[in-house]
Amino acid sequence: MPRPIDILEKSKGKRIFIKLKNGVEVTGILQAFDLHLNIWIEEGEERKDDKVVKFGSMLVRGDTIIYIAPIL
């Protein structure tokens, strides 16, 4: 059975989808992750309240999230 960490190592390089605590939704590329779950992405994209704001490259601390899911 994959463990979480296992998933999201087999996302590296694929689009995802992060929910933040303060309800802001990111998406884009996954690029590196520790263990701590802070995220590096590529192409990120943050909505919040119909509002999208484009971003290159995002890191998102790992204390701020509340899940991930790869886009399929």
Second form
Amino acid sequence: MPRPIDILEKSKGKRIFIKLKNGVEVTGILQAFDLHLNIWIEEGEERKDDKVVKFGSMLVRGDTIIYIAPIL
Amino acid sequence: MPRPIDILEKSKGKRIFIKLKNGVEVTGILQAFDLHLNIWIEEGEERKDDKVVKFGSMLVRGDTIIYIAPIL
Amino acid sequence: MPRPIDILEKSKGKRIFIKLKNGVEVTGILQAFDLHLNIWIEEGEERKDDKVVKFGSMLVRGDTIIYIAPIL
Amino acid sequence: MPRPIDILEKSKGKRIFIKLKNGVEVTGILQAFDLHLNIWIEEGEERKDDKVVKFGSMLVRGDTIIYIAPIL
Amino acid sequence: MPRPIDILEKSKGKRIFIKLKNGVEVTGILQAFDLHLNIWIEEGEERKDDKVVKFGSMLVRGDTIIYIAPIL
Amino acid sequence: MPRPIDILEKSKGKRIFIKLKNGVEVTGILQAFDLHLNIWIEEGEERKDDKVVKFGSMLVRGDTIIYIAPIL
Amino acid sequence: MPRPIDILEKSKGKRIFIKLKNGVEVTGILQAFDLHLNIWIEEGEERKDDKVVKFGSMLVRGDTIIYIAPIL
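Form predicted together with another copy of the chain, following the form predicted alone:
Complete assembly follows, chain above in first position.
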């Protein structure tokens, strides 16, 4: 029976949306993740109150994440 | 003796309501979950203060959840 | 020597009151629980500031609970 | 060498005072507790801002507790 | 190589000052503690905004503590 | 399959940007990290509301981190 | 490969600066620490909003720490 992180595996190489506990939203191309939901993305963008900051890579700590949504 | 997550098993393929710690409400079709109550839903909708955002899939992190209620 | 969760066992099938960390109060018929105090109730009702929402079933996450009181 | 929970053992059957992280104060007759400091009390009373609510039994979750004091 | 809790051992029987996360300050004679820094004190006093409450014994939960300082 | 912390390995000796939960931003040359994402940096700078404080070395505790981004 | 706490070892006997989650700053001579980053310092000083309190020894609980910086 697949676990949520097994299904997340299919989003590797695709852009995902991450909602963080501090209200910040992050998007990026999913490269890697682990059991704690620590996430490594490329072409990362942070967005808060319409202010956008672009990053190359980002390691988002799992315990700051509310939800992750693959971008269609 | 069934545990809460054993009973949740019966809601797979059905729509559930999830109340999050930040006041946000999420609904979606339950696809998968794990021991930490990480939840994978399809046809996800986030609702806060009457503002609705539709997602395809969502992985909701277990430690942000207050309660889950199967929608009748 | 009984642990608190051993004594909670006697409330199965009876209505309990649950006080949550976000100020919300929940009541329902206790069906199941686990070591983390994740709780499955039936005929669940959420109450906050005199606003009542009725649910069929609810899985309340243990780490959001302040206390549980069997209703006499 | 006794641990704090070994000393708490002597308060079984006696009334204790529990200060909670949300500012609420609870008193009751200590019946049982576990390693997480989950507490089962009888004749429980919750007190906040001079408002008192009486309960029969209460299971107080350990991680909401600031301190426990045996009532002399 | 001594760990912090090994050094704390020397304060047994002496008065310590405990600063808590909710701004409260507690003092008392250190009787016992465990690996989680749960603390048992005697002749406990709680102080907040110059209001002092005296207790006989107190079990302070480790995860509410910011720091502990032996009183000289 | 590489985990996020495996990819972080490539940033050793390079400057990284760390966003903390309390709103503070830290940059420095990555020297070492562990499984909890505790980070040791050299030539550390803390920045909050345009106020900059320079440090030699800094050990940033993993559980205060929102994300880490290598500086290009 | 050294971990952050291995590098911290070199600061033993030297003065360190500790930033805490509640905004308080603490300095002192590092005597001991453990895997949780619980810290034992001597000649401790707590500083908040320019108010300084001097302590002899202090045991600072690891989970209240944002970062530690050796003082040059």
